[in-house]
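Only one chain is given next, in structure tokens, and it is the form predicted alone.
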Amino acid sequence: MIRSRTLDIVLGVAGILILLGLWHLVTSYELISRVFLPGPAATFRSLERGIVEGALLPQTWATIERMLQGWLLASVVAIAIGSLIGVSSTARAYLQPTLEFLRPLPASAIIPVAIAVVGLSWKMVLFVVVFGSVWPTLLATVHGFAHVEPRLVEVSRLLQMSRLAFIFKIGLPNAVPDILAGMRLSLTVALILAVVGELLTGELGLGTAVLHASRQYRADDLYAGIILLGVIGLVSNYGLALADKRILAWKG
């Protein structure tokens, strides 16, 4: 187990180094103009300058805060509604077609509706983030409840457990692995939609910083912002993966 984990880390670091090497070669031989693709050194200098001088810090925190707010709200809504649907086979039969109809709708298609309802503001961004990131967790919750061990369902009936008691004592504990997997997917979607919302509204965040850098042909600042977004996604994904292992340790 330890050897496998070490190998994964080594391969991951090697992949990043190879990518940086290819990036350096492309810019060194000017296969792509430095106006559009600066070298790694220039990009990391811009990243360091933005962090040291403080310009990137409030933008980064604004994006993280927007992402987490939408993700947490979507998770609460998804788990609550998913539990109510999942605990009833009748509700699943009636609502599954509706869920499957709404799930594939791209969040970008909802943006005009959100703008019309709440205006071009932070509320619109939050609405879009919640709508887009609610589905993975919602469907995972429904799936987790639908696949509870039949013997446990029979036991709950014999004990005459109420539906609420079944949800908290049997349903949710058994659906936790599915719910956590859905929440990991939702967090990635939340980050993407937070950036898209910032691009549209001009709210403070890395999306707006990247947009302004591209319009002013500051390619080093543009790629510095993109790297920060990648770091946010990487850290959040590994953080949730670690939390998954801790929470699911009881499953052996």
Second form
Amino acid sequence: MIRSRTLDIVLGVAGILILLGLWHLVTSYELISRVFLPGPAATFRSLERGIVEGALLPQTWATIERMLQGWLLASVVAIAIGSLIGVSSTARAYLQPTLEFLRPLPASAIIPVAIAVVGLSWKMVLFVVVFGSVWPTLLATVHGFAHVEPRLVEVSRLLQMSRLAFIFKIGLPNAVPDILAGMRLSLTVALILAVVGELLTGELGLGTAVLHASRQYRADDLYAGIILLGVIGLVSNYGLALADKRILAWKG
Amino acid sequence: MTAARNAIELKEVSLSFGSNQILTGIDMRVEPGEFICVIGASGSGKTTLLRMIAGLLTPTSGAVLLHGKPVRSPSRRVAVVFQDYGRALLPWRRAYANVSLPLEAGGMPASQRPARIRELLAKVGLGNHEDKFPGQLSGGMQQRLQIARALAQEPDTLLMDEPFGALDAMTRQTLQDEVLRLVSERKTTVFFVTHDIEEALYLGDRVVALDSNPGRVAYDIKVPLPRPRDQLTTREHPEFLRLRREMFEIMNKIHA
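So the form predicted alone is up there; where is the form predicted in complex with the partner chain?
What follows is the entire complex, opening with the chain shown before.
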């Protein structure tokens, strides 16, 4: 059976409403103390207050900015290194073992190193966000280059294309679907690490806002912050899915 | 005055992969502007031969010469049309940009490209499809696009590897006539690989038949049919029918 898009949207909204309903029931019967879990109504009042009065806006922007900066920087680094590995077996031989050593390291293990090297500052957060979110896109780029249609490699040879021309005219366009998928994964990682970075450095942002709310038993503000973080993830993912569709129009 | 150099010359060309002998002692001369068709069963090494002329493969022994010069690597003076148009075209580039690729590679200034690209697309009947992606075109149209891309190189020599093998009979005939028209305009030398005897006779000035295991020249005949050729009158021509019978008998003997 083929489901229509409208039905999918209706089901998606219904899922969210059911979750809100359960949340409401749990809190109205006080299965969990309201000190720790306020009801949806109180949370959304806090969210509304934060947005209308503007207290939450600078924090939200700061987190989005931190996430996007790190993500874009990671993407550029990943695509550049990935392309290099993709076209040069020498570069692959040099870089692969190092990358395979660094890749499994948890980003959290890098944090103390980053603190020691650049200090407890926004630079440290940027470094950690880039380090953690570079991998999905890097692996995707390498994968995309490794799976260029052999016939197209021949076409590039027949046309005597330079290595640079091959990268930009065949290798990268061929890797774009993989790269976009990698960048979507990277963005989620970037958001997580941006918040972790804020928790550690106390820089302005939603992570810091949530931490303060929790320490001061402002449960409604705490959940308002978490909802905003969820919305950032949701919106950015849908935005990228939309971009995917436009960029990959040739896939029909 | 020395005689005009051969467009393609193969001297005692052999190729083996390990102990596997693919081609042995191939001698062949193709004059400039000549349309030569190479037929043979699958495994006779006809595609391999084409790839050596293209500079994609190096013979184990012997020499491949283009206009008297040994082939060491591919040259933009030689264009190749592959059978699998679906893989040979860039799927993310529209028809227009696919034709643009050889012009970019050849360093043509961007300002001169649009006119040239539109001229080529019009020539192969794709004038109204420049904004389509290959995936949105029929098989015949994709093959036309690949031919336009090959012509964009302004090649002296056009190598075609069973280009119409994947197309239906009607489309194949239309494209045969288009290729004849396009290459006669520029006096291009054509090396056309096929396994279809009638196609070889219809298109070629000469037909070379390859024997298999290892591939070697079994037969080399001139096709003295008048040009321009016509799908009805040429195929009904007594000489066409006689050659067709002769070729069938040769191929049967080879594969007996």
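None of the values given here were measured: they were computed from a predicted structure. Residue numbers count along the first chain shown, from 1. Just so we're on the same page, rigid core means the largest C-alpha set that superposes within 1.5 Å between forms.
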item	value
Rigid core fit then residue 90 CA moved by 2 Å or more between these two forms	yes
